[in-house]
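Next up is one chain by itself, shown in structure tokens, the form predicted on its own.
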Amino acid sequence: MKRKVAIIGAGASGMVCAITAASGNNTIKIFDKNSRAGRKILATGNGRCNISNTAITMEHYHGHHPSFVRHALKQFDRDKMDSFFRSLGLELTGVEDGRLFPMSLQASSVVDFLEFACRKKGVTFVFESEVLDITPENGGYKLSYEGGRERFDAVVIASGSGAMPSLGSNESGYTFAQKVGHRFYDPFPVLVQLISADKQCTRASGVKVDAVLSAVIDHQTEQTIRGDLLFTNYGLSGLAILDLSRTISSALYHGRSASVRIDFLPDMPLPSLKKALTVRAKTFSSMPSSLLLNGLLHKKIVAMLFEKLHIDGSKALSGKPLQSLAYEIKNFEVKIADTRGPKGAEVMAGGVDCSEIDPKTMESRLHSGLFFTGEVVDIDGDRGGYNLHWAWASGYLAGKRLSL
């Protein structure tokens, strides 16, 4: 007899189930709330869809038991990710810091193959029509639905989170997890940008720099970083921001002070730094501290610092204040009063507690036959494609199992 098996969300890991769980003796529907497939899989990568990593270990991963993704990246591996997707028609390129795309580098192409393979297997999907409820029945569930109920006898939940709600993302998959028993860890953003307390932020609004970059809570560095920084009218942006912004979410999610401290010049340590503004001040003694550091630091970047330290930049500058502006240039905190959100997140971390799930197969172990995929589950990776990896892989387990 075949078996009904209901996948609310058609995301990265609904659908690779829905693909791999249609091997099996099931019939299969795909609920979301959308008008199409994918549609934060068309987000990611900026649009290119940023699909893996050549580095899939258990590092890069996070949450309250990250070993629980060890199972899942074993069976699921760089080796299995490219003939899944290569059996699906996806070839995959890489760029040099490992992170994996599709050749096209259009996100289109992903969604486009696997609504396509699901199709092909006999996969329905229900477009604009939201899960309202799950309630255990008889050894099944029972769903209402926008549209209707229907009795599964398994049900997978891979609604993602409440990251990027404007792609019509929410937070149902916790609340249905809630309704059956299950512990979950609330959600707070990462991969996010930060906004800043500080005003001096806003002079150097559309500047970006290559620094490296620390991560500050109660008055401790915990992480540090090199790479690019964006100035914002809000704050702070950019790559090496959303490298360190789970450190300052999480931070300030428990109630702690968190400041980013950039360092403008990486490449010169202090000392030199110190040697060099002290010469070319004596060198042109009479030039305005506004030309000093031209070519050094942008002029914005410049204007924020003198800003900072009520330095006029129509005059020379030498000693004390001069010593004082080479620390600043090297130290340069920004206090951070809060990120911008889900809306503004790729990601939430957070999610249903691991402990009360199979790493083996994503099955509840409260309830047979409920399975729980990708980000509504509590582990969220690394910026770099690895929280796309882990919707396929758990996705992956999932379907396999229910394929059995």
Ligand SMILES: Cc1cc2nc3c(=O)[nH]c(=O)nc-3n(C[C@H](O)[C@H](O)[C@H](O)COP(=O)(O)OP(=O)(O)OC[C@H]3O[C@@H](n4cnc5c(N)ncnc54)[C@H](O)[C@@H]3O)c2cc1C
Second form
Amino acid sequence: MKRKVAIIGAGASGMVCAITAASGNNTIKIFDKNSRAGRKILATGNGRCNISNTAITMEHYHGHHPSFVRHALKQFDRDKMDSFFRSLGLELTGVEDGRLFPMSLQASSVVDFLEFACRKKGVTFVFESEVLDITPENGGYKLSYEGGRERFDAVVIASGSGAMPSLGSNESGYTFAQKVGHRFYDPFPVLVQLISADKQCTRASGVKVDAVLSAVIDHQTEQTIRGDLLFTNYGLSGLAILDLSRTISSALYHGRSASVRIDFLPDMPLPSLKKALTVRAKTFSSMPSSLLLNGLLHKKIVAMLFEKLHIDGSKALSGKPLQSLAYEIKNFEVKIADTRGPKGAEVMAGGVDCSEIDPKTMESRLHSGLFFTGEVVDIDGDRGGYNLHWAWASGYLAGKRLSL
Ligand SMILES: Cc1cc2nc3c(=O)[nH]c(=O)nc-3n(C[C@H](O)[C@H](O)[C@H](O)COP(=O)(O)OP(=O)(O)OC[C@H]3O[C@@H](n4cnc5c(N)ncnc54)[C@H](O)[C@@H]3O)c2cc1C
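Next up, the form predicted together with this ligand, please; the one we just looked at was the form predicted on its own.
What follows is the whole complex; the chain from before opens it.
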């Protein structure tokens, strides 16, 4: 069927949807408030674009109905993704932990190929044109946008989330969804740095360590991982913090208490550490305690531990205070006051309620011809290429449906 289709958002899901839908006889216009396509894609993976992962499975997705992704992941699996991007001219490469990137390691390659494929298939881009309103009308939709009004047979809301508004993101997708009667779950930031109220933390600002980290929610350990932790002047950052951040952010959003427990010496069990420190303290009995941990931990970390335990670094340490120090090295708890919010977040959890969307086509169950793709939907993925994969897969499903 030949249709006039509007896509709101020239981002990841919008462009894949356009390329796929253009395989039919459709006339397609993509609106974007930015002056160019794929602005957020350019910022992904530190400019390298972690496009997907070799292990795309449902466990990596979250939301109120995470099984919603099942069909999309099956239809747009690893092989399909490879062949889709290869058919555009883009070659992918993998790194050890399963993350996939364009072979050039340049996010701009991904945008270039997506935009070129859209244009080759006759898709029209309308840049610097924010869609302001959408109204169902006579079996179609009237769109008001900066610069005009127009009727379309079908509309795809691919407008993303409000994560990192500096890249032009906003929450208009939820407003459009609500306007036409869709429910949505309030967004909250995930894959985001954490702010601590503990001043000691800032003592170690700038220090990066490999540690085992646990998210402790209402005094219960809910998630434990090992990885990079970076102390900053506001709290905690680093890849492992991003990986813990959904658990923490969700807890804070629901009014629960949250902290991060840090094991600074994960390869040394507590009894061994206690023993080692005792032997060291005995061997170097006149050594000031600040030197006792020298070479084991970064000096700024030692200063932070001493401040917390009120240890005078100029004096020798033994007995119970030494045992407490060993315990603290393995169980240093940092209270989390907040996240850095949408402005620091890579992704927002929450979004349009999946139960009102057909998982096979991404079409609204309330309005035919209306589609939701990508991050605007109440699905968020782990770090590692899962969010972009969801954007590609959901955009593909909507495009496929529109191409029939
Ligand atoms: C810094 C950063 C790094 C990231 N790194 C990765 C990574 O390496 N791997 C990964 O998997 N994910 C990563 N993500 C997440 C990923 O980029 C997003 O999940 C994905 O881009 C979402 O795709 P989308 O199609 O839903 O929306 P987007 O790609 O955000 O596109 C939405 C588009 O809609 C436009 N728009 C919004 N409202 C309107 C309107 N009313 N009118 C007109 N246009 C509008 C916006 O300008 C935007 O261009 C990262 C995110 C950030 C911020």
